[in-house]
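To begin, one chain is listed below as C-alpha cells, in the form predicted on its own.
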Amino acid sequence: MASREQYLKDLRIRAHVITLGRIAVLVLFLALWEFSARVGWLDTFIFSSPVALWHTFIDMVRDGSIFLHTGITLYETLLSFMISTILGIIIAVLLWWCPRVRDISEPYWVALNSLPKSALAPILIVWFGNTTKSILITSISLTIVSTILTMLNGFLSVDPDKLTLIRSFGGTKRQILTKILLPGNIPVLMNVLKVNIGLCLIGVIIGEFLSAKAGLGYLIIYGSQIFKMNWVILSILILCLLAVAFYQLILWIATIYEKRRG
C-alpha cells in the first residue's frame, strides 16, 4: 500500500515538474524575443515582439475583430472536423460491410490519400466558388480518406477468433459491428481524433488563404500584404493556442473513457 501511494506521488511530482518546465520554457523565449527585440537583436518591424503582440491583441479585442476572425476559424474547423469523423466512420463501416466494394476501390482510396490535398484547394475554390463551402471541402479532403483508412484497418484488425467465437453463437453481422467492431476500435477512433482537428485547422487555413473574407488565415494573407505583421504573428500564435486546446481537449475525452473502461 505504501509503495503504491508512492508511486502515486512520484507520478504528481513529475507531473508538476513538465508542467513548471514548460511554462519555464515559454517564459523564457518570450523575455528572450522581448530582449532581442529592445536591443535591436530583432527587427521589430518583421518578428515584432510580446509588448507589441499584446497592445495589437487589446485593440482586436476592443473593436471586436480577433473574436471575428478567430470564431470564423472555430467554426469551420469544428464543422469539417465533424463531417470528416462522421462520414469516415460511416464509409469504413461500408467497406467493413461490403468486402467485394472494399476490395475493387481500395487502390483508388491509396491513390486519394497520396494526393496533395492543398494542391486540391485551388481547384475546389473554382468548383464550389469563392464560399465558406469550398474553405470546408477543402478541409474535409485533408482528413477524410485518412479516416476511412485508418478506421477500416482497425476493423479489419480485430481478433478473428473473437468474430468466430459471436457467429458460433449465431450472431449476425448488425451485432458484430456493435459489439466487437465499434467498442474494440474506441483507442483507434481517439487517435485519428487527435489526428483530424489538427489537419482540420491545417485545411481550414488553406482554404482561408485562397477563398475568405474573415477568419485567422485571411487575416495572415491580408495582414502580410498591408505589411501588418503585428497581425500576422499575432494570428498565428492563436493559431498554436487552438492546436494546443483541440489536442488537450481530444486527450481528457480519451482519457476519461480509459478511466471509465478501466
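Positions refer to the first chain, counted from 1. Here, rigid core means the biggest group of C-alpha atoms that superpose within 1.5 Å across both forms. Nothing here was measured: the structure is a model prediction, and the numbers come from that model. First, how it differs from the form predicted in complex with the partner chain.
The rigid-core alignment places the CA of Gly64 less than 2 Å apart between the two forms. Fitting the two forms on the rigid core leaves the C-alpha of Val39 displaced by at least 2 angstroms between the two forms. Ile23 shows a C-alpha shift of 2 Å or greater between the two forms [criterion: core-superposed Cα displacement of 2 Å].
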Given for the second form:
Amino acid sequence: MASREQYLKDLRIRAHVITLGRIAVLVLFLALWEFSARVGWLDTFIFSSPVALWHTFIDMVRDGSIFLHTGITLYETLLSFMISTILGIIIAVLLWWCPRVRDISEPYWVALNSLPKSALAPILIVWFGNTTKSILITSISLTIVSTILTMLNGFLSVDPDKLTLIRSFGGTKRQILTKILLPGNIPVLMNVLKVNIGLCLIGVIIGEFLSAKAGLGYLIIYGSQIFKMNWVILSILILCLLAVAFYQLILWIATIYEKRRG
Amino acid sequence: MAALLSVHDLCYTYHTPKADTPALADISFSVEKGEFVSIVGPSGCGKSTLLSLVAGLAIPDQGHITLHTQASHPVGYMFQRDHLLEWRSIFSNACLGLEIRGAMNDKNQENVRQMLRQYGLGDFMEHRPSQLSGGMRQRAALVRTLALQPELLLLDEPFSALDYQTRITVADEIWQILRQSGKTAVLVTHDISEAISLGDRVMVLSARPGRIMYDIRTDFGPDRTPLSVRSHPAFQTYFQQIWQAMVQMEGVDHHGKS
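Please supply the corresponding structure for the form predicted in complex with the partner chain (the preceding block corresponds to the form predicted on its own).
And the full complex, kicking off with our chain again.
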C-alpha cells in the first residue's frame, strides 16, 4: 500500500506545482511589466503599467463608469447569445421538418457560413442605425448560421433505426423530434453554447467598435483615439475575464445537466 | 390453427437514379398463431425489407399482407441493435412505446414493471442503458416491444450484435419468453444454426430478388428449447439440408452471371 500512498502524494504534489506555476507566470509577467515601465524600457504612455492600470480601475470604480461599460457589453452579449441560440435551434428544426426547403436553401447557408460575418457589420450599422439594435444584429449574424448548421447536422446524423423505432410504435414526426432528436442532441447543443458565447462577445465588440456610446468595445476605440491607453488595456483585461467567466458559466450549465441526467 | 399473418404475392423494388433493384419477388406464406418462423438467407436478400413491409413501415409495390387480429397494436419490431435511449432510465425506455401511443396508464406501467422484474431487470429499472450488459439491454428492448402487447413479433437479427456466447443465451431467453406468453414471431437471420434452433419452421430466401426457395418444418418434439435442439441428432440433418439449398442457390446465381 506504500506505493499507492506514494502515488497519491505524487499526484497531489503535481497538482500543487501546476497551480503555483500558473500563479507564478501571472505574477512574473506583471512584475516584469511594472519593472520595465519604471526603468524606462517601456514607454508608459503607450504600454501603461500594472500600477497605473490599478489606479485607473479604482477611479473608474469610484465614478461607476467601469460598471456602466462592462454592464452594457455583458447585457448585449447575453441578449444576442440567447436570441441567436434559440432562433438558430428553431430554424434548424424547421429545416429538418421541411426537407424540400432544406435542399433548396442549402447552398445559401453554406455561402453565408463561409462569409466573414464581420464584413457585414458596417452595412448593418447603415441599415439599422447607430443603436444597440445594430450591435445585437451584428453579434447574432456572427453566430446564427453556424448554430443552424451544427444543430441541423446533429439532427440529420441521428441513427435512422432510432427514427424507425418511433415509427414502428406508430409515432409522428413531432414525436420523433421531441423523443429522439432534441434530447439526443443535448451534447451538440452544449458545444454550440460554448462556441456561441465566445462568438457573441466578438460580435458585440465589433458592433461597439462601429456604433456605440458605451461598452467595452466603445471604450477601446475611444481610448485609442484620445490616447488613453489605460482605458484600452483595462478594457481588454476585463474582456479576458468576461470571456473566461462566460466559458465557465457554460461548463457549469453542462455539469448541472449531466448531474440531473444521472 | 388459424393463420395470424398471410402474405400473398409480395413484390418490392428499390428505386435509385442508376437502376431499379428488385428486392423481393412473389413472396407468399402464412404464419399461424403461436408459431415461430425463421427466415434465413444471404445478406442483401431482402430479409429486412420483408419485415418492414409486414410492419407497415414500407408499402409493397404488389401483393397483400393481411393480419387476422383485432389488437390495437398487432405488430412489434425488434432491431439488430437495442436502440435504448441513453438519456432515459431502463424503465422509461421500456415505456417509450406506451408514451408514443398515449397509453401511459397505471395498469400498463405496472405491467412493464412486472415484466422487467420477471426478466431479471427488477433491480435495474432506474439504471442507464450503458450500465447494463448486452444481453440485459436486449431484454429491456424486448420489454419495450412487449409493453404494447403485440401479437406478432418481428425480429430483425436481434442477436447478431451480441458476442457468440451471449447471443446463444439471449436467444434462448427471448425464445422462452415469447413461447410462454404465446406470441407469434418471425425472425430473420443469416445464421443457419440460429434459424433452426429457434424456428418451428425455417424458410430460405434466395439472393436478390428474394424468393422463398425452401420452407421446412423442424421437428424436435414438444420439449424443444433453442439450446437443447443444438445437440439433437436431427439438427445436423436440417443444417445440411438448408446449407445445400443455399449453396445450390449461389451456384445457380454464379452460373447465371457467367
